[in-house]
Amino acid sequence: MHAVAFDKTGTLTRGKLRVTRVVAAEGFDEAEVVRMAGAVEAGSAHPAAEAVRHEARRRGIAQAARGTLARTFTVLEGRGVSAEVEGRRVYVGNSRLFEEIGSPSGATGTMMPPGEDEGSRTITLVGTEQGIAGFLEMEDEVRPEAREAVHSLASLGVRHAVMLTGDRDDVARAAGESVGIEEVLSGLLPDDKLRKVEALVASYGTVAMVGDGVNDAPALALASVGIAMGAAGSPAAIETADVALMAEDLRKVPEAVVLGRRMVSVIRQNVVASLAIKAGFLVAAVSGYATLWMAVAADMGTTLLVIGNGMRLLKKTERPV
């Protein structure tokens, strides 16, 4: 394997985001924009989602039935989502959904405090195609094992990594600069993330793809390996990935690696060993040396070795410095 790539929210973060302020636009309140976003977010799985339902509840703001959304919630992919609320459509995402349905999203910078940095927040805004009501401010953890993995695929000899997510870039670099990847590309949108590892894989080679949601399935796909995060994972990223770590313990792709390194060796020392029996038996046999026993230690031997020989690989592989 010569190349990483790895998504950000759920992957190399902990995808447990946190809303830790709100502001509400002039003519809004907080609790209206909470009540807004809760209504859409009702519909949706999203890390973000289950952030804003959380808020809702801490605030005793009444939470929109799932079951009423149903027909009117909508996924716009890499940008937000929109549902019918009140007789009005909403819309809850990052600034280029709000620039697509032209309205403008420049006003957050008039309610966020002079000279405040945004820094490694993921802002969310929430408002209709007439203007934006506020947005919310949200946090996330990056993996605590997270920094460790990125330095021991380097040091098997994996020259290139690379972070692939659609959230903003300051949020981005600060996550790529906490982990150790140099490459940050944000942003993205599901099409982008495609690209970028058929990229990968006609400059490198061999790839893996690191990911956990439904957007990340074809890149997944298309990855020489496809790695999902499995128990926080969607459904379609499992089911997609070649591999999913039940655990979500990214020290485990680098313990894929030397496992995958150490089974291949195996194989091919298996292969060699029986070719070299079976020739020594051929020539002991033209040369009229070959017993009956010979040929059941060339055959059953041979077998046995081979089964011996492959279960080294049940022993625990060491974990990568």
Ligand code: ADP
Contents of the next structure:
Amino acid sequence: MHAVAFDKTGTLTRGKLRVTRVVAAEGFDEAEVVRMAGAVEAGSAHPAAEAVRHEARRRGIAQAARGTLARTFTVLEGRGVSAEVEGRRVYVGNSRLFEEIGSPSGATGTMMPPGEDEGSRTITLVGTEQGIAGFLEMEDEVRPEAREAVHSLASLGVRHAVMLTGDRDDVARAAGESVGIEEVLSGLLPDDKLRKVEALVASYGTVAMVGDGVNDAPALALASVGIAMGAAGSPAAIETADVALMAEDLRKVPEAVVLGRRMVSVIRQNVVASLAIKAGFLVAAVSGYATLWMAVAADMGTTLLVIGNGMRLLKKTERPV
Ligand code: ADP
Ligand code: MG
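Previous: the form predicted on its own; requested now: the form predicted together with the ligand:
Every chain and every other molecule in the complex is listed next, the one we just looked at coming first.
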């Protein structure tokens, strides 16, 4: 394997977002922003949706009835979600979504008081085509083992690691820096992730993609090896991937590489050894030296040898450096 692509949210980070701040635009209050967002996110399985619902519960804001929303709920992949709330179409998502629907979102810049580590927080906007009602600032946590996993892969000879995310650039860069990935591509739609993996396959040959979301599924399918984050991953990601990490531990990625390499080398040894023994025996038989017992020993011996060699794989993989 020569290159590996990682999704950010839910893969390099835990994907357990927490609302750290709610900011309302003029004419709105925080509770209304949370209520609108909560109503739309009632139908979404995205990590951001869980954070919004949690914030609504925490503030004691009633959740909308699911039934009426379900009919108008739509997912705008890699950007956000929308649904009709009390007769108006409300959008919840990133700035790209609001640019696309032509909603005047210019005001968000001025609404955002400069926080110290603002760059590491995801901003989820709430509004309609007429304008922004406010936004929620969300924080995610980089998985503690992510840096070690990226480092191990590099020491195993994986030449290139890249992060592919739908999140905004400064958040993505902050996460990239803390896990040790230099190439960070942000603001990507599922199609963009697919195209990047395609380009990596063209220039590096064997490429692994690690992801968790529905938006990662096309890229997981196209990569030489698709690896899905097990328990927290979306069903679409798990179904399209070749490997699912049930333990949710990114260090399993380098471990799988080590195990895979050992397996290939054991298979090679077995093929070479059994062919060599058979060839040797054939020569002995043709030149009249072979006895029946030699034939039995060659046959059984090879079988046992191959089994024994294969069993070595059961030995625990040593942690790569
Ligand atoms: P990633 O590639 O990092 O896993 P996604 O492709 O799932 O992220 O989402 C990209 C961006 O779209 C997110 O950073 C978020 O801003 C926005 N987004 C997607 N789905 C939702 C949602 N249900 N609610 C709010 N924002 C969303
Ligand atoms: Mg993700």
